[in-house]
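Read the single chain below, which is given as structure tokens and is the form predicted alone.
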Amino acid sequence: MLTIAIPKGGLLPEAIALLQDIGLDFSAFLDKKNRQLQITDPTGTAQALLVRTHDVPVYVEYGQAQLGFAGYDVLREKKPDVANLLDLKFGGCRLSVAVPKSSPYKNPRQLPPNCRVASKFVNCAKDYFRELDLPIEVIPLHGSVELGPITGMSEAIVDLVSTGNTLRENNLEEVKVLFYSSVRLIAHPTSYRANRYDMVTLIRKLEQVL
């Protein structure tokens, strides 16, 4: 049976709606009383795993799911061995460098060597500043990255931005967009090449509804 890893949280309703468009119903995940993490579509043709966003590519890479819905930002950060097949056109955001509005640095190139940058996206931040040939110290944070500059722990942050409201409310501003992100359809490479569970047919259905 085909297994699809789908993300918890804000991306879940759109992921479920898209799967419903191609005849797969996993809407039980939207029931707040439901505690199941794995459910089977009523047709019996596929099952879904409900996992944290950053874990989707892990389940696909290790073959516990043949397909998954993963943010491009997660793929850039984790660099998993998966096939990136389709842009699913939802979950849009961007990964940006931001600094306090009072900062004299209005471009990442102006940041002083060996300064501190707080981020949940440690690898993406390191890759970007390595390209600039600017040595920095990346401080890994998993909560409110905006507190880095507010508390003086860092000169800048690298974080996801959607509306920009959180930055504005904390007197921060974007000075560079590193890349734009959306949710992608990913696949286990071997399963995809072998077309296990007729994956190609499902992928074509998704292409049509997109």
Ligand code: PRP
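Please read all numbers here as calculations on a predicted model, not as lab measurements. Residue numbers count along the first chain shown, from 1. Basically, rigid core = biggest C-alpha set you can superpose within 1.5 Å across the two forms. First, how it differs from the form predicted in complex with the named molecule.
- Once both forms are overlaid on the rigid core, the distance between the two CA positions of residue 195 between the two forms is 2 angstroms or more.
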Second form
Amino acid sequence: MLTIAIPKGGLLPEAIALLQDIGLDFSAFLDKKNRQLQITDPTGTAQALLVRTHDVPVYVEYGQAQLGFAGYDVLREKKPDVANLLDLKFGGCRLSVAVPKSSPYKNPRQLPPNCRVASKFVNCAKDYFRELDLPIEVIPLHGSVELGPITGMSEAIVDLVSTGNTLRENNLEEVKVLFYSSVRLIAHPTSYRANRYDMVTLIRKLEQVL
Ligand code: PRP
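Moving on from the form predicted alone, please list the structure of the form predicted in complex with the named molecule.
Full complex below, order starting with the chain above.
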């Protein structure tokens, strides 16, 4: 039986809806009272693991899930050893550099050397500024990254932007898009070869409904 790691939080309803479209029902995860983290589809075809967004590639990389729904942003950050099979075309967002509207720096290249940049995407931020040849200090955070510049802890942030509302409501502005992201179907490379028939059947069904 195939096991699929699916992300908790904002991406969950669309992940469940997409799986329902191909005949797999994991809607029990949407029940607020549900505390089960591993459930089997009522038809007994597949099982799903409910995990944090950043942990999806971990379960797939270790082979506990043969498949996973992972954000491209997370794949860029963690660089897991998994196969990136299909763009599932939901969870669209971008990873951007933002600064306070009042900032004199209107381009990341103008940021002063050794300034601080707060981010949940430490590796992506470091990679970007390394490419610019601009030494900076990345302050790792797990959420509410926008508070970095608001409190004066950092000059800029590298964070996900979707609607842009969080930036607007916190008087920040985007000065550079690093890359665009959406949710991808990922697979454990060896499992993909071993369960080729089941995997290909599931991928074909997903391609048809996308
Ligand atoms: C993400 C991201 C931004 C916000 C962007 O945070 O880190 O803060 O969403 O979305 P928007 O452009 O639609 O406003 P999330 O909601 O995951 O919360 P967090 O800050 O606690 O990580």
